[in-house]
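Only one chain is given next, in structure tokens, and it is the form predicted on its own.
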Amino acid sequence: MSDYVYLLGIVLAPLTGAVLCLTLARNNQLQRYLALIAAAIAWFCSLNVLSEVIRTGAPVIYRLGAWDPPYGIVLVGDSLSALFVLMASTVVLGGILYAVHCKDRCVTYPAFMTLFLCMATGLFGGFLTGDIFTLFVFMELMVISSVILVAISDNRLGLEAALKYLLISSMGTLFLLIGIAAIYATFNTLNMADIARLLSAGERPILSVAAAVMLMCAFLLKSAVFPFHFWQPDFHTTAPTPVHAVLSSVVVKVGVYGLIRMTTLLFTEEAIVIHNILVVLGVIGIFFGSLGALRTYDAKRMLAYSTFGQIGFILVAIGWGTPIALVGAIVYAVNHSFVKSALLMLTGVVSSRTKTKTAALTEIGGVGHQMIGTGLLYFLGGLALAGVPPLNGFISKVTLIQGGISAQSWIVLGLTVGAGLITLMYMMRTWQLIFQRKPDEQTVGLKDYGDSLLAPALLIAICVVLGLYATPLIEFVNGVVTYLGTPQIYISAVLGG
């Protein structure tokens, strides 16, 4: 069983990173092209392990210690952890690209670069982990660094959003533990693949009925999904913007990541009773999201509202449960996630324009009537949220009415398609009320300059490239999905044999 090294440089790498940037507290500057470098090595070290899983067939693994699995932890790159951390480590770069020239105070701080990168390595290792505990350690290492990213912001509301996220944070963190001590204490095991073995030999003690509400509780509340959803707005809205580019685009995944585990890998015979409930909750955040960002006052709030629906789309392409709409749910998350970044971003350009640094829609009217550039940018992305040909939001929507086709779930779909048009209608009126308005000079106060456009331009090019050419990408996913309904190729990858 041999270890692939490329599965540890992308968690070290901003691990590293993150201690290197706390002994060069004094240079603030030379801590973000630090930070930068180490995002590139993660990204590259994706790359490498996307090209592997790929080149191969089959996943990888690295053996933390040099123990072998059950008793030792180890890192799993499947084709949809390998997937999902390259999305993951491309949508972090972007981030950290953004904040090398960001001109909130914040930024400047010692410990904004150390905690970005402790966060990215959560996120990262919440991805690639086989084994659940860690997986636990993981995403608390990356709620509490952005927690703290939170409360530090130059928005005044920062620090309440982000007591309010903490104390709705311990509910999930009690949920994942206790649903983990529930299936250590049915199988005395840890490690995914030996739970999913164990699990598949049908037997389902009291406990792990239980476990399953648990995970399936503490991963929704992860993704902010109805009922769980209340923290979202505050705390999103008043994260700074290269953080919010992460949290409302890739952060929320982890939860969707682990609610596709649970339901293809361990829990597979609770599956179905599963998928009913992800569809009734993802129809619900459809229209709670898409209405809430077509009636919300803050441009910011407005997309991290937007996340609500998104995320339900996701949910109910999983809770149809066939594999061509599992296809069309892996799609829309890899597309969601750049289209989502890029368009915060562009949000936090035009908002680092005012001297008050306000996404309030009614001050930034017209803010964006000359920066034809960000405009331009910020109309693509608008297009590729609602799904408008040729960008990759349409490749998502159309493997999404798919996936409905195949399931049949003619009522749900309707609604769906229904409430597509509702995130034209809101991403068009900010557009038109942020680029087509003239400035009222009264109203608000400009500068000459704000934040530098190359990420968000970046992001918007691979938005626009997966758009035009997306056969790659659904090809692969086909092969993800059919990977997924044959569970004992990853528990044999893992435990050998």
Given for the second form:
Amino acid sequence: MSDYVYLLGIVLAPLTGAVLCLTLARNNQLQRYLALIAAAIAWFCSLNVLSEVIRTGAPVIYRLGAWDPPYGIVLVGDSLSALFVLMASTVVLGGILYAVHCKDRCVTYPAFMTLFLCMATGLFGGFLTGDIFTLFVFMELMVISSVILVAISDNRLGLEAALKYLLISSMGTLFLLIGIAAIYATFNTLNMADIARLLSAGERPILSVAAAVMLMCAFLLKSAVFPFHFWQPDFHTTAPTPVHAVLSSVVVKVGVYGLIRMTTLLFTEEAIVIHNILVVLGVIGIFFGSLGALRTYDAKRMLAYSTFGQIGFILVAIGWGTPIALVGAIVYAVNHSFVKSALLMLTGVVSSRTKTKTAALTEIGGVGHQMIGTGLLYFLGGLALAGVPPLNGFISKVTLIQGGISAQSWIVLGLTVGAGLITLMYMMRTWQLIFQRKPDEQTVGLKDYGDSLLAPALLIAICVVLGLYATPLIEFVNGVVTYLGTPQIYISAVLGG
Amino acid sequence: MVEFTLISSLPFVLALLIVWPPVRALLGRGGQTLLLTSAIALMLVVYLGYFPYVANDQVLKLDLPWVEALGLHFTLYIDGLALLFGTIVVGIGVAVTLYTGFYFDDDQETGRFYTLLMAFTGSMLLLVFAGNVLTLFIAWELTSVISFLLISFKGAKSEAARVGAMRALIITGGGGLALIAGLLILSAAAGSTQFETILNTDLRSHPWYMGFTVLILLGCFTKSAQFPFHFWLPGGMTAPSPASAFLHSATMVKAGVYLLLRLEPTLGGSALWINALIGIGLITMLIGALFALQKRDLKALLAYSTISQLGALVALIGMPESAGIKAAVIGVLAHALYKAALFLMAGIVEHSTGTRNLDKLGGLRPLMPGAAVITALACLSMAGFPPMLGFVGKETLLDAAQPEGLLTTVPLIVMIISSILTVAVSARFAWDLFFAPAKADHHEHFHRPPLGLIISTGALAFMSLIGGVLLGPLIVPLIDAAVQKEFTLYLFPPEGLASPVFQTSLAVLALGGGIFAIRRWWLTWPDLPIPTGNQAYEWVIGAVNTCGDLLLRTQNGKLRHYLITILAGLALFIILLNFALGNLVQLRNLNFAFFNPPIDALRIVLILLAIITGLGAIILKKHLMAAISLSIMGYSVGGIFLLEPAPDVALVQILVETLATVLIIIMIARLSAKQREAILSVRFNHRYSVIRDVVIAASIGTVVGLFALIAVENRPVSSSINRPIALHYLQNTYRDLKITDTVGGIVTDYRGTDTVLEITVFAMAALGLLTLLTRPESRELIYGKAVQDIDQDFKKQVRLAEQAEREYEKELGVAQNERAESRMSTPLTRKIAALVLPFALLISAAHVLYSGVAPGDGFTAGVVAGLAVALWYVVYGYFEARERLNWLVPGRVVVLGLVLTLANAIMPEVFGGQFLEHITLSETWSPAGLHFASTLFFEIGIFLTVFGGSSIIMEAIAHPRELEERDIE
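Switching from the form predicted on its own: structure of the form predicted in complex with the partner chain?
Expanding to the full complex; the earlier chain stays at the top.
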């Protein structure tokens, strides 16, 4: 059994970076660049993992502590987790790049970069782990780091939002823990491949359904899906911009990833019922999130609600359950991450120029009038989010619709496509408000400099490239979905034989 | 074909070129105009030259793969129809490009407009040449987006421009969504996204025909401004005039018409198609003409007249047996020529006089004789006066609507009425603007339009005349290529005056003239009471907004509501899944062996104690008593673990319980009785809230209890496929690790990564607390409205705040010390505390060193040492304890612990092993029964992290800053 060390590197680089940042607590500037290097190494490792998975066509694993599964903990890089972790590490790299030049006060705190990197560790590990209890631990690391990052935000409301999320999230933790306990009690193993093997061998102990519900609810809570979404707008909006960019784009995808895993690998029999629930919740989420985004009072909050809606699109596609629809879900998830993080950073760039660092719609009218580059990027990002060609959002939309056609779920397809118009409405309205009109007389004067445009520009470039040259992504995801159709590959790659 | 593609991409290349300000500066305005106009003119010549290649239904094709997995190809499919539309685009484009060079006062605006204009030209050409539905859709959306930018071209200043642009985008974007869904369903039905395949498939009998046709029609109708979506077009008149002429009359709004023409061979002829197209088309035609008649604003008048004409085209395409195709194609060409000229003329008039209002304008002929001639020509064509091209258009239109049955007389009548109204509109535009006497001295500021504007407009108007006169040699070959059916086309019918169509035409002209003559009478009428669609739009938007507001109300900030909803959701899903999978039924078959456990007096006592103290924690009114009761419950559970026997778990349980109790007691001591009462009153603020809380708590307890029972009763047994990992650990710990404590082995070795992560979580929580406490006060934080004008006295404020803070802390310190002395600090307790810490550290060291052979490990060691520190804070008070503990910097201890842990974990990897691999450093050398392995460093790291972390938490809780709130109260 060969161990692929880059897999470890993805998790270890940010964790080591976090600890090293702590030892350099006195030199904030150095901390920032160290964090950037750590994120870059993680990104490089995830690129390696992806290319290795493509090259060998089989999952790669790393046995932590050299214990063979199912007795020890393994990291598993299959095509699904490799794709998600590459997406996540790209956005995290962007987020840290943004933070390096960020003018927020909280970035100067000694623990900021450490917490950021710990959040990234939890995120990457959550995608990679092949052990269901380690998944829980990684999620805890992610939750506690993000809670503190929000609590120390420059936004005074951050503390309250963080506290609320901590309490609500502990519900999710409870769900997950009960689910894991139920699984362990019934199967006496924590290794996902082992659980899948037992489930596919026809073992259906009574608690397996309970475990499925608990895991599903925990993942739904992580992705802020109705009715578990209440924490999300407050928590995301008050986060510091670079953190918000990561939270609203890739951290919410942990739940999506978990749902895909549990319906394709573990609970393949229960999947039909879960799929129906996901479609209903997805449609509710689409409208709740989109309408919320349309009517809320703050540009950052709008994007947080928008994430709520966009997750709905992904859930609907997972819920349709056909292979084509699943391709749509994964492509949508990947593309949305880049667009959303870029848009959040652009909003941050704009509000960093105002003296009160606000993104309230009543106060940032016309603020971006002179910011041509930012305006152009925001326009592109808005169109990408609304699925206008030739940007990557369009590719997502097409795969989503093709998924709906393949499922012949006409009413839901109609609702889903129709709701896309609301996205166009709120994005373009906000663009007009911030960038097109001239500022009012009473608008507070602007600072001469704000946050750097580098990170969002790179992310928008990714959106453009993924729109114009989508073949590699689509074909890769097609391969992923074919692979997910036979969970036996995963099981034998982890357990051998 | 490659050459054709390259030359068609010229506009995109030019757009990319002039988007750079340096290039613009280099070329200057004249250079830009010259370059772009000649480029587009070159394209016109090339396209005309390509007509022979598409005659006789030949098709030019190009197919490049793009995103094949989606069926997206870069495909060009150029038949006569596409080439004719392309020729119209570049033909009108030449005039508009030239015109633009003279239209704007500002060079910056010219450059910006040119960029958008070129991008639009390229997109529009891609739209008409596309041979793949997705390629077509991409171009379709691009035109919508550029149209949005052009309508809001003056959006910086004009609210109307922004609103109009948004409205246009929402309508065409919404149509775009319907269209993409329709096209994808169509492709799924036809099995291909390529037009070549779709056009050769008969889809009229497909079960999805109804669905995708309706969706595609929605897309076409919104784009081509059909009733009831027509209102975006007049709203889009805030665009600069060349954009209105190009996008909103000649080309973009014809995209819907083009797609209908494109798909007519494969979708047309069904009852749905005929009824929808003729019905909607005729309504649009009539309404457009009626509204056009009433408008005072030149561009609004032209916009409604365009809507009317678009309605006519749609109705023609819907005629059964493809009878109207010829008329539609000629109509597109004729309309593009005269309407673009008139829009450009409206721009000239506005440019020269400063207004577009017909009530204020008049008598412009002496001032602009050339413009008068041009307008007259264009209006004659619009009215359908021989020998203009518009006349041919109207002849073919009336010919296509020849009554053959009773039903088809309705279209004919509507078309005749609309034509009559159009004649009146044309007359009004030309006559009232140029030939009627001037209304007032509104032409004081008149300045002559630049020659470039007149020439470019004139060229289009003269083409209307030349096209009519030289119909045979010039126009017929173009139409011939575009229309697949056999047809005849002539300026004057061979029957001469005997032709009924010709007679009708003349009658229409006469009646239209009559209506125009009595305009003084009907111009005073109030606006027609026809719903415009605008109100419906506003209503829908309002309803959507209201829905959003209502939904946002659920986000009320009340944590209690959130949690209840979450639990309700969980309950719902449990029920749903259980019912769906029939698992509830199985519950009945369960046999709970729990009720006959091994009878054991100690066990029973402990269980009873746990139950009684658990209830006590709820019932007891004194907080301290409740807290102690709760902790006794925890100890009882620990006792049960001890009997199980699970000494490791019991140890951790008891230590954590102690730590929690200490924390709770310290916190209770810091809150005043009043505050605690206030908290209680919040909990019981409503009569039913107690019942509700009890119900929720009881249900959760029942469900979780049931879970536990089932889990205990259904422990898996070793079978051929299931090998429980617990068994494996128990059997192999000594073999693998040379230690006897299996729990310790799992924690530091088998699942060591979990431990690394968990202590990181612990460290992050502690560091977060530290950061929260040491960060600047929130009053310094810059956010929101509250702090404006910070720059002036920000620093002063901060300095004052800091000073006040220092004095305050000094005062508090004294107070705290006094309080502490009076309460806990006796000579005895001080002695005990002083002794406890070294002892605790000693116990910790033992736990760490012997973790492999006895219960207790780095974590318990850290908690024990942390408890001793807690005792110091309690006994000595915050300030003295800090002074005595000056050697202990908890933050650094945490960092040290993390560094050690990670270094230990990484080290094997560096030397060719695995992350966290177990390394026995010495098999033989084991002084005092010590197992000397890598885990030892791991345990030390865990100890340091937990110790440092709990010290931070203790310090945070003991910090007197918290007193501030109480003093305020």
